[in-house]
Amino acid sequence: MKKILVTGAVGQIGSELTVALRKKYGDDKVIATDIRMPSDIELRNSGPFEILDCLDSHHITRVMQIHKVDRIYHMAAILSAVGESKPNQAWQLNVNGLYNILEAARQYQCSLFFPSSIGAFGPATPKVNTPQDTIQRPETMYGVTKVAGELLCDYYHKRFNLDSRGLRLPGLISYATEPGGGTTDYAVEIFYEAIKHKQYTCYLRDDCSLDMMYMPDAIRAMIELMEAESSKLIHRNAFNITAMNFTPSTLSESIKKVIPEFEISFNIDPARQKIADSWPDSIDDSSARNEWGWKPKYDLDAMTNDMIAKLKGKMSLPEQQKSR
């Protein structure tokens, strides 16, 4: 392996993953890349760090020979709750941007990474024990670009036989990084609010149940289906996975097992609600597990104990090591 391309960076997701993959590879073999400079300051001076917009076409393919890059995990995108305040944004970067992306791909012969997500279900979609192969009718344009996203990368690999692989995530919970304006955030916020203030107002009803994964278990997921024997691999693109499945009313009984003075209560946003009702109460991720081994560590009490054991810890750092 000669380079590996992180997009976004300086995102949730980008900057656990090249921390993750840095430490791997080794440093000096991870590019991270984002349109801003990263404040965490492990990501910032671990390794090469480079600004870069991925509208920006020829600015990809100078970075890519720069570094001599043969892998890339693609991870600028606009998120869900964002992108209904900001559709035209959301498309721009998130199919122009992966075009960019997947023609520097094409033409530098690099693998590819593409982080899809349940947001690519709509109502339409069986919603309890979703197939891996289902229909695909999203009412976001978060979960429109997310279905273009797949799309395209199936395409690039039967077209030009590019290396393409990609998961579609469930809603994501980590420590490391402040929400990022996705509709599961809530998954994250409570747990600041149950340590700082022990109580939280949930945007989502109490029993709107939806998959979660803790961020561990989904950096090492995206290694792991980069790393597997092609061969074994049918479906390639999109692999359905997940690791727990609760509600916001699970989560707090969970949190009230370490804090138990701990109170949530609840004022729905109605947007954001709209938005978790189009996705599916459950899905099924055997393809993956069969496919390529995808098997999850955290259940629901065992990342509620981390997290909270994680914030606390970094709740008591100074104000500028804070960042991770």
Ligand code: AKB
Second form
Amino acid sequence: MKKILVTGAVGQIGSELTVALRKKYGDDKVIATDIRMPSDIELRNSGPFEILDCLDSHHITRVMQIHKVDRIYHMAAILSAVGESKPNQAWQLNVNGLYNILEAARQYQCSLFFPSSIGAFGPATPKVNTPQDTIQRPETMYGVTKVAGELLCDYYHKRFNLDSRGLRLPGLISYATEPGGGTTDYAVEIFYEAIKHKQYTCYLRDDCSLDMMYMPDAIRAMIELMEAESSKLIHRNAFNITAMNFTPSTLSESIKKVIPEFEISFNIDPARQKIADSWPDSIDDSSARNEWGWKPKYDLDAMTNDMIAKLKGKMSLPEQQKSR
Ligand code: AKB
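Form predicted together with the named molecule structure, per the form predicted alone context:
Time for the whole complex; same chain goes first.
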């Protein structure tokens, strides 16, 4: 029976991934870890939780030994916008942290999930329908760490036969835990503001096209990839995946169908706009579809409807119950 370790379990992806993994494999089979305690009561009380810093290699191996871990979802990372303001910390956590996890996975013969990103592409990458195998010369520290991560995971697979697998995730939209420090965070913030104030000032241009995905699809993709038949995986460490493609303008049109009074305005943040401009407008995920059957469930309007319904429910809860 699998014992799964999740790093970064308090973050935007980790918090929902931990709950989904506990539902699938059993509460006691999933060890949630992070450098901070979760405020979310369900996450804290539904199974084992350990404070763990991925830069502390001895502590990683101790936790793995104690819990007899045989699969790792390594979600602890610094995102693109924060990575540009703190490049040193981004390298430390995103590359040295991953290296420590890879070494522990090799030692204890664990399978490993690594989240790469559309940020692993750069200005020289073909912008539209970006192929699976293409130029990767990112100009952000976040992108540099993601390419390094993809290569490290490939290396450990080829050299040590480690079962490493990964996805190039697009921007993720979720209601349970807010994102922090990303370039695509506007696509979450906009929903909170639409419900609270019927107005949102966006820091990206109205026509800035990026690939996106609703969190339930992303969580399912991570679990399905790790369960996929190994022999079918050609691009095991960095599958392009996407579910939808929109601009701030088209997202606002979708929100207006549910909240007709909603208005969007723009106050461009040059730093985050520069990052977004260096990423693809849209990516081709046919390798994921062909090699392990990837298929998203939520398109833009389905995501918008669900997001607004779920956020309204969450916002009407008493303060202490709002973290999920
Ligand atoms: C970010 O904006 O940094 C992330 C990503 C696309 O990797 N959401």
